[in-house]
Structures are given as structure tokens and as C-alpha cells.
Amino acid sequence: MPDAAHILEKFAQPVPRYTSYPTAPHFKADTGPALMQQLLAGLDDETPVSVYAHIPFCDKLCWFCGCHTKHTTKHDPITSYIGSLEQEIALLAERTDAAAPMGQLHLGGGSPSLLTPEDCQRLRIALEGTFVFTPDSEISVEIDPSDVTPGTLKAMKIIGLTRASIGVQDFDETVQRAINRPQSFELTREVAAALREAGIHSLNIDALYGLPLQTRDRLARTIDKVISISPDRVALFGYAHVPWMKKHQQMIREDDLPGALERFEQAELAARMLEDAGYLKIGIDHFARPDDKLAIAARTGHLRRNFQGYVTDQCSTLIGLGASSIGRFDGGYIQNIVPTGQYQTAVANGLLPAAKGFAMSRDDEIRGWMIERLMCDFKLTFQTLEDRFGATATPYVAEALRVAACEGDGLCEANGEEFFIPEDARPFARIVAARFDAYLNDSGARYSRAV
């Protein structure tokens, strides 16, 4: 077994998360538009494709958060955006020949759960002109509690909602005001049993650990809590401290926090707490049911990693829409305009709001799978990447033997048929996946910390 305090030491360097490869800091400024274009152009009516539409609005800030928001104490901010929403979809429709079948949808934010039924009926006609929605399309939410009223389930009615993802991060109130975040466990409890009223009975959670002044007991507190509304999935996150980036985290005491040996047995305590309680493990931050449709693609080799974490998504093409999202095709990436401001001139005046682009090249695709399956799968079957790849895989598998043939400290290891991550190493595959980055150590950006 790994020591776990020599390793965190030893890796104290902050490692990407690796939801894409390469990662956003390598996107570049004078690709986005024409790279765009060029990837529009090759989606068919017969290929479904996953669109992320970003919400970018809160009605109050919580220090923690890492997402591109803007506070707003009124509507009519959100009511443009919807509008200037429409706007790139239509866009969109004017660039492609056909309409393809929507693989999944996903609002995010910010808080998708301010928009209103007028909101959403706008939003659902916008992109039923230019997508085909079906009987097996899923369609998720992000949800926080407080935003939550009756209007807000007929909005969710509205867009078609399957599955709600509701926010938590912790239910201590000591630890609620180090972060900004004021939020009951009854009032969370009441809206999950409202969604499922409302016909929605596939929830997930998100809970954080890492948080300012929390502790293993307060979080082993919240951890019953969740366990105790009985969600189909949960998101166990590592809080990112990158003040450096959100400005507003300064606002969270850096002594205040949990230095990294206590926040890797947070996370040691609270993923026993979920596996006690019947969740498998998915992952290195999910957890979920046996009968999930998460667990049931990690049993069956079709668990995939993208930009909201784990998912179920075989969709090779992710449409962002919104300001600062980032959309994913077989060839590359694509990120929006990340001001809001901005993001809504450029679409009024008829422009794709491309700001960035990535086209990847072959030895970012392979590199690209080993990463994504050593997140999902912990391990690299030599003869499926060369199923894949070709003759192209050789190096690759050489590579891979050699970091193996390296490593001293218990985290990976391989033998003539596969490369893999050790049950007990798993903890820190993003340690391990970062030895393929073709880019670290030639980027200046800075990422978060590994566990």
C-alpha cells in the first residue's frame, strides 16, 4: 500500500483533473473561429451529439466556487442571456446541414435552477430547431436548493429534465459561512423529495471535502445526511483552491483549510461512509448505485470523462453553448467567449462566440484515451490501444512499460498484457495520469491540488 502522507509530499505539485486532454490553459486564442467552422461541418443528422448549455448567473456568490458566474439579485440579466442563447443556436443551425439527435443535454452554472418556465420554453424551442430530441435523450440540471420553487419544477417539466443534480458541499454551518453557503438539510431534503414527486427519480449529489474548517467528523455528519435522502449518485469532490483564478475565493482563509494529508482522509472517510451505505465506487469521485446507469457503464468499459466529471455520455461530439463553455469533437476543441458581455455582443452581431481552439493532433488523441482510461478504468489494455490506434500504439506501450519500470512508490504498475493502477494507488491516478501529459511541464498554468 501506497504511503499516502510520502506520496502527497513527494507529488505536492498540483496535477490537471484531466476531464479533457490536453487541458484548457493549452487552448489557443487564434484557432477558436476557424477551427469551429471547420468541426461544425462534419456532424450528420445520424450521429447524436451532447450539448452543454452555461448558465452563468447566481442570486448570491459562494466563495468556493470555481465556475464562471456573475451574482444577479434580478431576472433580467438571465432573460437576455436566454435570448442571446437562442441567438448562438441559431447560429449554430445556419453552419450545419443537418439536425442531429441530442445524446444527452446539460444545463450548468452558476444556477440553471434561477431560469423560469418562460426561460425554459424559450430554451427548449431554440434547441428543438436545431437537435432532435428523442425518447432517449437525457437531460440533467444543476440545481441549488435555495433557488427552488413550484415554478421552478414546471421549468424543469419544461426542458424535459431526467436527472437533477442537486449542490450540497456541506451541511455544517460553521463550515456553510467559511464558504458563503447557507443551506439547510431540511430544505435540501424537501426539494429532493419534490423532484421525485415531480416524476424526476434519478438525483444526484454533490458534497465537497477540503472546505475551510471542515473537519472528518463534520463531514462524516454531512455524509450521513446525504446518504440519509438517498440519492442515486454522488459527486464527492476535492475543493480547488485557486484564488489565483476566482478572485472571490480570497474571501476563504488559506489557514483555514485542511492541509493535505487531513483532506486525503476526508476523502478516505467519506468514500468508505458511501461504500458502507451500498455505493460503488466510480472513479475517483463518483459514487453510485449498483443499478445506475454510472455503474452499470464502469462495470461495462463505457465510462467516459468530460467536462462535468464522469458520465455515461458515448457521445463523441460535446456542443458548448454559453458563455466560457467548452464544446469537445472528434478533432479538437472549441471554448466560448468567457465574459458574459462579451459572449452576448459578439452573437448579436451574428458571430460564433469561438474564442478559443485545440486541434488535436494524433499523438493528442492517443494520448488523449490512455489519460481518459486510466481516470475511468485504471488500467491501459495494450491490445485494445492498439486495436485502436494501429502501429501508431507502439511507443506508446513502450512508454507506459517504462514509466511502470520507473515507479518506486507503489503507484502503477504493468505486465505484458496491460498497464494499471493498483486498487490502493487509485487515490492518486491523477499522479499517474499526468506522467503521459505531453504538456506539463512546458505549461505555466496552475492547477489544484492532486488528491
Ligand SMILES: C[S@@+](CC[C@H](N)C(=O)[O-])C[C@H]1O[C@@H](n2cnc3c(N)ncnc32)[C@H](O)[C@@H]1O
The other form holds:
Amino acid sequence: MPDAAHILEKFAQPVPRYTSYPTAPHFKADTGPALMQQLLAGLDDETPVSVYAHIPFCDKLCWFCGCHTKHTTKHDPITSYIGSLEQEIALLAERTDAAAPMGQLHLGGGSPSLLTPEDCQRLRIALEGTFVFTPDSEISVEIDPSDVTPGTLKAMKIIGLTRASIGVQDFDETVQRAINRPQSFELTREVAAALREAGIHSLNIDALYGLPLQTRDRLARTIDKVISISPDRVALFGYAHVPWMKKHQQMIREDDLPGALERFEQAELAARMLEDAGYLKIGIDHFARPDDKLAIAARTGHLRRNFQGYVTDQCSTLIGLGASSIGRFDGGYIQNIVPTGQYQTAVANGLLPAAKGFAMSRDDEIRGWMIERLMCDFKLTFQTLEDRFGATATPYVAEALRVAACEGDGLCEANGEEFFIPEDARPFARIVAARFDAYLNDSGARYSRAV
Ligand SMILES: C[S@@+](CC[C@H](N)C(=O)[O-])C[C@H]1O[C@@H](n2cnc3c(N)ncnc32)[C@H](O)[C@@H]1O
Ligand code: SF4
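Mind giving me the form predicted in complex with the named molecule, seeing as the form predicted alone was just shown?
And the full complex, kicking off with our chain again.
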């Protein structure tokens, strides 16, 4: 069994979370519009595509937040932004004749729970003008419980919500004060019940470990409360402290942050509690009830990882809408302009807001596939690699065997059939995935802790 304290010290160097490969800091300027054109040319009326729409507004700013968002107490900026999303969708529609079926639509943020019924009506109509919603389309929204009013539930019904993701982070008041996020358990429980009453039977809860002043006791009490709400899924993320990128995280006292080993112990404790309550661990940081689609995808080798974390989405094309959104297709990635105002100006001027992109080489495709499988399944089957990439896979099998042969800390092993991360080493999957990352040391990009 790997020695956690030794590994955390030896691999203190932060590594990516691998929600894409290559990771976003490697995307190149000025390639976005051409890649978007390529993505649109690949659409047809039969193949479902997924859509991510980013809503970069919140009515309060939590100090821990790593998302691209902006504080607003007025609704006007959101109304104006919905107009920009309509313009962006129209710009895409002008460039394709296809009416692609909607696979999964995800509204993320920021806080899409601030949208009104009118906002959702406009967004739904705009999307229906370009994509075809079917009974199989899944629609999920990130919900901050403190935003929720009867109007929110109506808005969610209009957008067609099928799965809600509720932000909790931690219920302990001391931790909440240290991250500027007051949120009672009672309110959260009521919002979950209201969503269920409104017919939404698939609920996810986001919780965090590694927060300032968080202890194992405090986290355990939070996880007990999370379990009592009985969500179908739980995402248990490690707090990513990146104050050089997110200035408001400077409000968090670094002295209050748990150290690497304490973070590890917190993650292990929360995982044990969730597993004892009947959840299955999915990938490095998700949990799901055994009958949930995410657990089924993990069991059957269909789990995927994208910018939203672990997903069941099987669509090879993801279109990103809104400021900072990232889209993906077989040929690469596209990222929209990040500053919200600049994004809005671009679409108002009739320009595709795709600012950056990355065209994948064969090497990127193979390494991306290997990293995604390691992050999802904790193993790479050589036969599957060869079935997928043919003779070009041979050097990568040899590379995996070399990586395993050089491993001295028990983080990975190989036999004639597969390269794998043993069960005890799974919390360190990001460190193993990084061994196959050809870009890791040449970007100057800074990441968060590996665990
Ligand atoms: C867009 S945010 C949340 C949606 C909604 N605004 C809310 O706060 O409930 C999605 C999730 O990202 C996670 N998150 C945000 N900042 C993070 C950070 N610095 N490190 C790790 N996870 C983070 C949180 O768990 C959060 O619930
Ligand atoms: S955690 Fe949610 S509510 Fe808080 S600032 Fe981030 S996106 Fe907004």
C-alpha cells in the first residue's frame, strides 16, 4: 500500500485535474473561430450533441470560488447576457443547416439558479431554434439553494430540468464564515424537497474538503447531513486554492488551510462515510447510488470526464455557449472569450466569440484517451488502445510498460494486458495520469494540489 505521507511530500508539485487533455492553459489564441467552423461542419440531424451554457453571475461572492463569475445585485446584467446567448446561438445557426438532437444540456456558472422564468423561456426558445430536444435529452442546472424562490422552480420547469446539482460545500458555520458562504442545512433540505416535489428525481450535491478551518469532525457532520438529504450523487471536490488566478481567494487566510496530509485524511474520511451509506465511488471525487446512471456508466466502462467533471455524456461534440465556455469535438477544443463584457461585445458585432482553441494531433488524441481512461477506470487495457488507434498505439503500450517498470512508490502496475492504478493508489490518479502528459513541464501553468 502506498505511504500517503511520503507520496504527498514527494509529489507536492501541483498537477492538472485532467478535465481535458491538453489542459486549457495550452489552448492557442486565434484558432477558435476556424475550429468552431470545423465543429459545426461535423454536425448532422442524427448525431446528438451536448451543450454547456455558462451563466457568469452571482448575487454574492464566495471567497473560495474558482469559477468564472461576477457579483451582481441587479438582474439587468443577466437579462442583457441572455440576449447575448440568443445572439451566439443565432450565429451558430447561421453557420450550419443541421438540426442536431440535444444530448445533454448543462447550465453552469456562476449561478444559473438566478435565472427567471422569462430568461429560461428565451433561452429555451433560442436553443429549440437550433437543436432538437427529445425525450432522451438530459437537462441539468447548478443550483445555489439561497437563490431559490418559487420563480426559480418555474424557470427550471421551463428550461426542462431533469437533474439538479445543489451547491453545499460545508454546513459548518465556522467554515462558512471563513469562505463567506452562509447556507443553512434546513434551507438546503427544503430546496432539495421542493425540487423533488417539482418532479426532479435526480439530485447531486457538491461538497468540499480542504477548506479553511475545516476539520475531520466538521466535515463528518456535513457529510452526515448530506447523506440525510439522500442525493443520487455527491461530488466531493478538494478545495483548489489558486489566489494568483482568483484574487478573492486572498480573503482566505492561508494559515487556516489544512495541510496536504490533513486534506488527504479528510477526503478518505468523507469517502468512507459515503461508501458506508451505500454510495459507490466514481473516479477520483464523485459518488453515486448503485442504480444511478453515473454508477452504471462507471460499471460498464462508459464513464466520461469533461469540464463538468465525471459525466455519463456519450456525445463526442460539446458546444460551449457564453463567456469562458469550453467546447470539445473529435478534432479539438474551443474556448470562448473569458471576460463577460468582451464576449457580449463580440456576439453583438456578429462575431463568433471563440477566442482560443486547440487542434489535436494523433499524439494528443491517444494521450488524451489514455489519461481520460485512467481518470475514469483507473486502468488502460492494451487491447482497447490497439482496437481504437491501430498500429499507432504500439509505442504508447511500450511507454505504459516503461512507466510501470520505473514505478517505485506503488502508484501503478502493468501486466501483459493492462496498465493500472491499484485500489490503494487511486487517490493519486492525477499523479499517474500526469506521467502521460507531454505538455506538463513546458507551459509555466500553475495548478492546484494533486489530492
Ligand atoms: C459553479 S459552482 C456552484 C454553483 C452555485 N453557484 C453554488 O454555489 O451552489 C460549481 C461547484 O464548483 C465547486 N467549486 C467552486 N470553486 C471551487 C474551488 N476553488 N475548488 C474546488 N471546487 C470549487 C463547488 O463545489 C461548487 O458547488
Ligand atoms: S460558489 Fe457558486 S455562488 Fe459562490 S461565487 Fe462561486 S458560483 Fe457564485
